[in-house]
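There is one chain below, alone, in structure tokens, taken in the form predicted on its own.
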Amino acid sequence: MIEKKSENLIFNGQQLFYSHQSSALNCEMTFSIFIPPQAKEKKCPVLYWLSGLTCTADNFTSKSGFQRYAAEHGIIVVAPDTSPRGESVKDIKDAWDIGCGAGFYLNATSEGWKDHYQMYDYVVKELPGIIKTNFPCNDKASVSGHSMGGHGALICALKNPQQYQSVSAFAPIVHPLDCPWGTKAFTTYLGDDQTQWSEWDAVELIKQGNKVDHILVEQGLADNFLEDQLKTDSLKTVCAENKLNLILNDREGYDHSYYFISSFIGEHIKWHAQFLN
């Protein structure tokens, strides 16, 4: 059962927010969904958007301006929250990079976290089931995201190449085993046994033979997190070594913000459209 929270007309499509009780996360969750005008006449493909650290379902929806392009290309766009939330959900007060707002799109195994932090199962299994049941979508889907959500998009696609036609990312965390954000999250959610970590790391998954046909990455060269946290060159290297079709656009002067995302989201939706339509 899903409950509509709001609805607005934009570019002749519907921008809606819903809440529902998640069985995967054991809490109430919120997602936004844009229904393009073409959905009045036919079923449309879906692009799932995964947001970054501290974000909710609202950030991308209200800041990126994606609706203009999704309406043009006839694509449903779904943006879930970034983590479980609520009084019963474990959190660390004043830690913005762990807990609520920082689910990292994995399935936690650590005590205290595993009861709620199953974001991978939510994004890959539960949420698509809800969308297919309740909205006019066809069987084609792609996935995109930003920062932590770029990490999520990459691992979801690499682990489920049959489920997504294409994957793109803005400033993704590509090698969380080798960056402070990732090692903190993995230690917290997965424990100290690093043999578990590689299945949630895009670079490691590609090394292990996981493949996806179409990858597009956008990276601002003025991004303060590029060298220490994002390590985009690691993805470039491993894709070249394993002959994966990566398009990497380095953008001079752009940072990590939604100004960056809004500048190129139209190009990403157009790129996904060639595989979805």
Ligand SMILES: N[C@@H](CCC(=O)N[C@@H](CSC=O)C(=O)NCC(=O)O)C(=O)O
Given for the second form:
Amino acid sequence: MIEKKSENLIFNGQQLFYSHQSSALNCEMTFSIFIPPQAKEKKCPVLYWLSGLTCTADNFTSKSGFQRYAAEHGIIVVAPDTSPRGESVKDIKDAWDIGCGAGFYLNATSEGWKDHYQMYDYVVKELPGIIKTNFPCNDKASVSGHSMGGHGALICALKNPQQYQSVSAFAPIVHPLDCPWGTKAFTTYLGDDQTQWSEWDAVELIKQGNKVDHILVEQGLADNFLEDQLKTDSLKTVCAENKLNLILNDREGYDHSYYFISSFIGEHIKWHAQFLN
Ligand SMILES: N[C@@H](CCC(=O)N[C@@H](CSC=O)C(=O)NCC(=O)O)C(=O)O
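The block above covers the form predicted on its own; next, return the form predicted in complex with the ligand.
Next comes the full complex, this chain leading.
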């Protein structure tokens, strides 16, 4: 059962927020969903958006301005929260890059974390089931995201190429095994045994032969996190070595913020629309 929390008219579509009890995450979750005007006449495809560290379902929904473009192309857009939440959910107080707001879109296996931190199952299995049951969507879906969520989008598509028509990312972490945010998260959620880690790392998945047909990445060159955390060149190299079709747009002067995302979200939605419609 899902419960409507809010509804607003925007560009002749509906912007809605819902909460529900998640069986994958074992807690109450909130997601946003935009229903375009075309859904009054026919079932529409879905674009899932995965947000970055510290975000809830609200950041992308209220800051990116995606609704204008989703309404134009007739695409439903779903934005989940970035982690399980609630009093029973383990968290690390005062740390913004681990725990609540930082689920990393993987299934945790370590004690204390595995009871709730199953974001991969939530995003790939439970949430699409809820969307299909409750909203006017057809069978086509794509996935996009930002930073931690850009990496989440990449691994969801690389592990399930039949489920997503296309994947795009803004300033994604591309190789969590090789950056401080990633090694902290993987040590916490997966434990010290690094043999498990490559299953949740986009660059490693591509090295292992996982493929998707269409990948679009947007990267700001004035992004403070580019050198230490994101390392977009690792994705460029591994895609070239494994003959994956990556479009990488380096954007002079843009940073890591939602100002960057809102500048190019229209181009991403138009690009996804050619595979979804
Ligand atoms: N609090 C941090 C910055 C956190 C941050 O920049 N979060 C990004 C995603 S980073 C990678 O996953 C974000 O989307 N923030 C939300 C927003 O609305 O901008 C710091 O102090 O550096």
